[in-house]
Amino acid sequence: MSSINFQVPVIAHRGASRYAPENTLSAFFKAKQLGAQWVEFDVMLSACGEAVVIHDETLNRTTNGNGIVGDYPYSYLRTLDAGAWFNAKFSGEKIPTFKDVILCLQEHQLAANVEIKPLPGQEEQTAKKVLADIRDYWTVDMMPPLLSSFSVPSLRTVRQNSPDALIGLLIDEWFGGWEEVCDQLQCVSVHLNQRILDENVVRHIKAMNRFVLSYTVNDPHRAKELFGWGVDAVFSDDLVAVLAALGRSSF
């Protein structure tokens, strides 16, 4: 099994999002205050190209803009507020592009799960200029990136292009052939609605020599059993409830 390491399993989705507007560089800094050693995000591209970082396809949650995000160049999506909306304290905040959010690990020394979120039709595309920007910024000291994606033909572009790169596979919902997927990307890691997980699931996939990863859990009980049964991580909202429930104090 790879390297990684989930010394603290409880991974921060979207950075601290329950306490810093999701996705921007102020919640993965938040993040790393709580005590978070990895945190979790969206990556899809702008009208020019540009992998930046957001979760939804349009604009209207999370900045004072609308419309969808790729009907725009970054040099407008810039200019729009991403903070405002979750208080007005974080007001200013801007949608960061993915290198601007590697710049960020670095300096905060964050490892980081990388979902690609291809818009339609941009699944070759989107995971070709994650992997440039991985290559352009991420440092030899840095922890190597996790790459997930719900899109198989986007992580089939990231194993056929970087053949040490190491993949997540998303699953919401079961879907036929999905052990196949795992063995034909080279799968490290299966990250799971935790809606569709029992002990039994959790005990075939570690057989399959990979590590189970569950999301989004906020109820702490919800997530000690989960690690009972053998989860080796969580996506967690809340990084300070999480990681209490495991005798771990925030910092």
Ligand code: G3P
The other form holds:
Amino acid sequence: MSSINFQVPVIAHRGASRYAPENTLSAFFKAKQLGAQWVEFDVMLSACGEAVVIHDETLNRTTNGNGIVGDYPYSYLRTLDAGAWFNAKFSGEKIPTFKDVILCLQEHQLAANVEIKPLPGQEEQTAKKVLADIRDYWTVDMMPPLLSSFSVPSLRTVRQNSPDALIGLLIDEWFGGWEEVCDQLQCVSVHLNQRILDENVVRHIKAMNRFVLSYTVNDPHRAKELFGWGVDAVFSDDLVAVLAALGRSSF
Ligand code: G3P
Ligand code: MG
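Now show me the form predicted together with ligand G3P; what you just gave was the form predicted on its own.
Below is the whole assembly, all chains and molecules, this chain first.
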């Protein structure tokens, strides 16, 4: 396995998204304050080709805008409010660019799982932009990024262009040939929806010498069960509750 580790085995899903608006700089800063080692976030392309950090394909849920993220250039997206929907005290928060987030990770010494979330038809282009931003802004003092995606074409693009990239395969529902994909892409980890996990699956993936990560785990009892099976880390919106269940205090 690679040198990556999950000493703090709870990954702040979209940042500390129970405590700050998801996928914003505030959410990543909050994750650090609460004791996270790792954060996860989602990257897609705006109309001008800028990589932006947002989960949904549409702006409606997490901003004061409407419509498809990829229909707008970043010059427009940056004018939207990505915090007020969560709590008025976060009004003025912006949709960050991937570059903004990389700088934030560096400042706060956070490790990151970068989830490549291409809009339909942009699988290759999104992966290439993620790699270009990593090349341009990710510094050697930072923990190398763990790149994941549900999109196998995006991950193939990563592997073709970056022989050393750390890749994690995201699986929401089982699909035939996932083990071959894992081998071909030389994945270091498999990131599974907790609903499809059982003890045998965890044992199988550990025998493949891959880290097993599971999302999204907000129930402390479920987290304990998963860790009991050998899961290496869980993605959680609520770092505080899940760390507490493990007998580890957040800050
Ligand atoms: O990367 C784990 C998890 O974030 C995958 O699902 O929809 O929350 O991006 P989603
Ligand atoms: Mg995600």
